[in-house]
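Only one chain is given next, in structure tokens, and it is the form predicted on its own.
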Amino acid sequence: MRTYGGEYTLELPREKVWEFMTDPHRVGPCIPDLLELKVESENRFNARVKVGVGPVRGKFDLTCELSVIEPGVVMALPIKGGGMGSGVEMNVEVRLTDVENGTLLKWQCDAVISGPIASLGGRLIDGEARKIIQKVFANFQKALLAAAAEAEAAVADAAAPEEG
């Protein structure tokens, strides 16, 4: 089993971050190299992604299910799937905490990889995993900030006096 983790601060209120990260329509597109996204329900989606680890390249089909552990604070995201004769099982936990300038997002991911990709070696897998995780959170942060700006613009438009 491999374990990854990290944290970063978002300059947005925790409620907005929670609302965004528990919506599969918003979270799904944050996956890097996404080829296809099918949202099955309000908490479950399937994704087909392009994967490349060293000389092994192909597509993975993943099933992701958002699960609330403590509303507004902690969620789990089990991810299972595979492709190219390899499999992956990840259990991601995300915890939100209010901080002075916004929200602290802490995450941890336990991953089990099987098949030909698992035989490539730890350094290669860890390096690629870190790149993918960094892209996920960069995409997440960009999409979240865009959604927040869009919501603020809608509120400003609604508050503006009508011309005429």
The other form holds:
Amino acid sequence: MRTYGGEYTLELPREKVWEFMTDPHRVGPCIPDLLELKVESENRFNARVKVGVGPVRGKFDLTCELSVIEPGVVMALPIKGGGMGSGVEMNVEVRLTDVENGTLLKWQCDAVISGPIASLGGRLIDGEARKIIQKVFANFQKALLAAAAEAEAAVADAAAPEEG
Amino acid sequence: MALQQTELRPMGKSIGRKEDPRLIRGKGRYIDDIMLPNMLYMCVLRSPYAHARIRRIDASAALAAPGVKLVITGEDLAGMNLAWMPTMAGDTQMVLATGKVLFQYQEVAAVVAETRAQAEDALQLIEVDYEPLPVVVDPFKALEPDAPILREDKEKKSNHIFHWEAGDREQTEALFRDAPVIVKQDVRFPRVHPSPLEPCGCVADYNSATGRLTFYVTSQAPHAHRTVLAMVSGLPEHQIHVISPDVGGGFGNKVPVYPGYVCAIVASLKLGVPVKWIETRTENITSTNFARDYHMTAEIAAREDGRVLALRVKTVADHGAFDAAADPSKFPAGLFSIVTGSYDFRSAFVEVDGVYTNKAPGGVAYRCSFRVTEASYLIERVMDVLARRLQMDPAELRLRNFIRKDQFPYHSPTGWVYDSGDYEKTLNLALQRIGYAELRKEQAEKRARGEFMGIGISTFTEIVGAGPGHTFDIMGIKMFDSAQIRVHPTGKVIARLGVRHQGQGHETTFAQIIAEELGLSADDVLIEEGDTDTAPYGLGTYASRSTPTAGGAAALCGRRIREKARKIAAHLLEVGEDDVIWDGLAFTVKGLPGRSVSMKDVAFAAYTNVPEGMEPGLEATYYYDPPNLTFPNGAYIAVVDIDKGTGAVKVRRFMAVDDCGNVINPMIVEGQVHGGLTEGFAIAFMQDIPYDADGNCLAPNWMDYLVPTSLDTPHWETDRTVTPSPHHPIGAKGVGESPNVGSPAAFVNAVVDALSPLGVEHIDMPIFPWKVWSILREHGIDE
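Let me have the form predicted in complex with the partner chain next, following on from the form predicted on its own.
Complete assembly follows, chain above in first position.
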């Protein structure tokens, strides 16, 4: 098992971040190299993504299921799936805390990777994972800020969102 | 320089290899060169998990894919009672997974299609629902009481496979109690892979009209494979024709029966057409038999003057998911009990525990006679630890403890009888050839300047020629070997043997033995192997057994022909049989040097003019069951320099002196030594198959599992001493394993010697530059 983790400060109120990240329609598209997104229910969605680690390249089918552990604060996102004879199982947990200038998002991901993607791409996997996670949060932040800007624009006389 | 083959009395001469014109011009015929009409291609689906329950397999989409003719799963095989097969070590192994998978890349299903690409594409369409289970990769953790039980099919609810002992525990303990000096060292021999250039593969061709199965396979032991296939498949043995064509390297990897073979046979039986299965490189490394993976602890009890008294060894052997090790059934840890090596220990006690883990199964004798490589590496490492403790020169320590030449036949404390040897002579030759005294002087000067130079010595005794039927068998089949010689009217010979070479040069060496016995040239003799329809029954080529067993059979078979030839010669010379002498080239008459007939004359007469009442023809078969194994030995010395900036180890010189008894073809022996040393070098410095905690194999290809190129490989210096085996018909001992058995310790001893000023006592293989660099860094040496 590999564990990844990190934190980001988002200059937005906690409720806004929570609302965004518990909505599959809005979180789903943040997945990098997304080929297809199918939202099954308000907490379950399937994603087909393009994957390439070293010599292993192909498509993964992932099933993600949102679950609220502590409303407004902690959310879990188990992700399961695989492809090309490889499997992946991730357990993502996200925790939100109020901080002075917005919301602190702390995340941790326990990942079990199996098959050729783990063995053939073994040496490259941590670097690749970091890259993907960075992209996820970059997309997440962009989408969140865009959504916030839209919302505020709708309320009119909005202030331009600050760069995060 | 290679000599012409036409030379008479060819024994001991460097005759050019008969097989080379074919092999080096690309005219060899390997498994993948075999193309049969209507042939289909098979690919194998493998598990991504190291340990998981299989809830469901859905092959419907794969079956509907273009070109697909058949999908086989474990359940299909279970219906034919073929889901499990016996291993050589007496365990059982899944052919295709049923219920659960036990290692990553385990065989789960097979797809047969019109093209290989279609079969591979269809693999992706098979849906397998896995439920991952806790994974055990560490053999020590596998032995803990709360470890998950891997083999639920076994009655014994534990991951412990066997406990095996050799030697005298009480006597050893007593010697340890009173010993003035005791040294102890933990040593790991990593999991390595034989990695033959040609991976494993087969073409199964079942003819439903004749009921005959022709099975082309990369096999080191075609006869044994035919017998095992008959036992597994239920097809009668005479209806199975095993053909092992040219084989691109074996190194032990092509001794076992693999699931792919069984699946290809099942597919051909079901479809009635030939089915080909060829492994990929990754499949070869991840699922066919590995070698070594021994965790060893050795202790030596000695006197202050360096004389060794007793040896105590504890070992945990990681066998992977199935106990598929290639060991004779009487010896679950193979010949590891030769761990006292070349030294005269008064007593020894050796224990080995075999353990199941979630890794690929195996444990083959990769250029090693059933675990001798581990044993030899261990004793040679620990002897150096003892030398360091006593501040004694490692060469001096060895010379003090060698079994002396007048002690042969020598009874070892673990029960072996060494046939012959002169260890002092061999080591002294190596020391002299490399200029040992000057090298030590140079080392002292370099040390004074803060440079790291090391000299490593390894002196080893091998145990090869797996053969005596009273001690050795594979799955109950006694390990003799055989030869059949037919001399045709013009004096040309076709000889067939029960062994099967994979590049060792049998077509030349056996021709030399037979030509020598019959007074012919090696040109006159054609050697055929690997076809069970024509060759006499034999146990195959591995563990350096071909020359000691089949070589003995060939010589004795030649002598059997000479017995008949002498009768015919007497008839031609018109003298009594007792008056006929064989002078090595022809039959002559005692006291009448001018009158002689050659084997060619006799051969013609055998079909045209035999004495009255004699059966015509000139041929014989010989099954040779050797009285004992043979014990080649050697002394290897490595000289290394370490780059302080990068930790890279440069092997500056390597001197190998081997004693393999009488030599048939010096050039071929030298080639064997060069190849084995290169493999030993790779093991010491480059190779390991690591697994992560989830059981993912982290070196499943030649990007991660390194194979040395000509640029990496040091220059080898070789020499030889000769102590013939007293019990072998031509005094030969075998050499193929020796360089791989003896060299890893020489390399590691040299690196440890180089770093000894820093207090380093041991470094586990493979000695990657980063390991050395880290040690240098720890001591503040960083250029």
